[in-house]
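This document starts with one chain, in the form predicted alone, laid out as structure tokens.
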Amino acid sequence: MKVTAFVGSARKQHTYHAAEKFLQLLQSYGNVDTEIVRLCDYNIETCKGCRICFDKGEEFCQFKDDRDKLIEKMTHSDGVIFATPNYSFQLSAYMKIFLDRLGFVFHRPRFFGKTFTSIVAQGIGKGGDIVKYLHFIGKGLGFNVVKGSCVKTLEPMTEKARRKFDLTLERASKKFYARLSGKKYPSPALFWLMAFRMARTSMQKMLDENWRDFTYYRDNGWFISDYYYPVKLGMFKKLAGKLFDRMALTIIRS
């Protein structure tokens, strides 16, 4: 199994060392190969909102940047971590960029069956913030969300932090590995199948060929399905998506 650490900070210190023990904890409970992308060493161009991406395709995009060589990395790894420090009380601006040119795929998810999780390396507080927003963002980009962990790195380190920096992220990597072996594709909470459902319905009745969504969505045979990937649904659920469908076509209509 292949785990991709992307790291948004410029230096080697604490958020880099958070996401270097994790890799090590994680290759000591299995056959995992690891790598580490410093978000700094590559050219991602700030989003300008131009719209191209979502309308077009990303291929239209203006910027001739690293964007794909990173998605690619994501697409070929199984697991894969965001780690960033707390700056100003929120991601790295080099995370925030990164996401930001990933705007597109929040409208189109493609990373289905692998695992992922977060890492903020913080000194003081508002951590959990920040852990809260990756999840989601993870969810939206279609992975299988593990809650990520938040590390305190206020300097000096005392021996005790030291002890629950490690403690964390002990606890947080056994249970990215163990969803990383488990079952790949969770049935889906009602919130992530109500977005699925009236989007894919939105999309189907709103636009047509000339739209770059409504052909992604057709192609992957999201407008006849019952989510986005192969789930068994239970009756509960199959009942709340068709009136999911339905609660997107009266907003429509109105």
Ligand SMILES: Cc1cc2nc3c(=O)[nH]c(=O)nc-3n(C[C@H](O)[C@H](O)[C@H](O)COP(=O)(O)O)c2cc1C
Contents of the next structure:
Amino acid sequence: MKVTAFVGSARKQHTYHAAEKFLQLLQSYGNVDTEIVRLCDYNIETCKGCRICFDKGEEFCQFKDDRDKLIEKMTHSDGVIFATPNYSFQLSAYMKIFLDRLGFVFHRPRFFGKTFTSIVAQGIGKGGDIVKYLHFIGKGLGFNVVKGSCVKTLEPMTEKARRKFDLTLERASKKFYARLSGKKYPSPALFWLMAFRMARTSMQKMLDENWRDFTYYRDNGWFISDYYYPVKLGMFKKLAGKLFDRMALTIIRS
Ligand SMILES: Cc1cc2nc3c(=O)[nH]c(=O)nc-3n(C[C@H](O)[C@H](O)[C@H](O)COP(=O)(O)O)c2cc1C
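Okay, that's the form predicted alone, but what's the structure of the form predicted in complex with this ligand?
Then the entire complex follows, led off by the chain already shown.
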């Protein structure tokens, strides 16, 4: 199994070391190859919001940067980690610019069956909000998301803080490894079932084949499937899915 960590810090310090430690732990559990990608080593342009990737397709983007190289790294991984420092109580700019370059993937998710988590390194606090945000981001991109973790790095780091740093990563890496080796295509939570059914119904009814979202959904068979990937829905979720389709129709017609 291949696990790639994307690090959004230009320093080779706490965020990098946390990602490195996490990957070393995964390797120690067995059968895992790892790679660390430092976003600062790649050319990632700042999205100008033209929306051509949404509407016509990502290949029409005006920028010829390393976006596709980075996407390819995710495509060829079984597990992905986004690690970022907390800057001004948010993601680092490296990480945010990277996420904006993936904006079209939120329209057309693709990383199904791949395990995802996040690591936030911070001095003081509020990193929990960033972890929650990255949880949502991972889901939106299609990943199978494991709750992320937050490590405190306030300097000078005490021995106790170092132990806590290690313990947090040890616990998180065990959970990640269990998911990586376990069930890859879980039954969706109601929220994500709703997001899928409402998106696909509105795309089918409001767009046509001049829109990339329409052709992507059509070509993946998503206009007629229960969810993004084959999964057995229980009776309750089947009914809920039908209700979400109908809700989308009502909203479109109103
Ligand atoms: C510009 C800047 C802003 C920061 N803002 C916050 C913050 O809002 N909250 C926090 O807890 N730590 C903050 N920190 C501390 C960093 O999150 C912490 O030092 C982290 O370990 C940095 O990651 P690095 O060691 O990989 O560079 C900030 C650090 C910098 C340089």
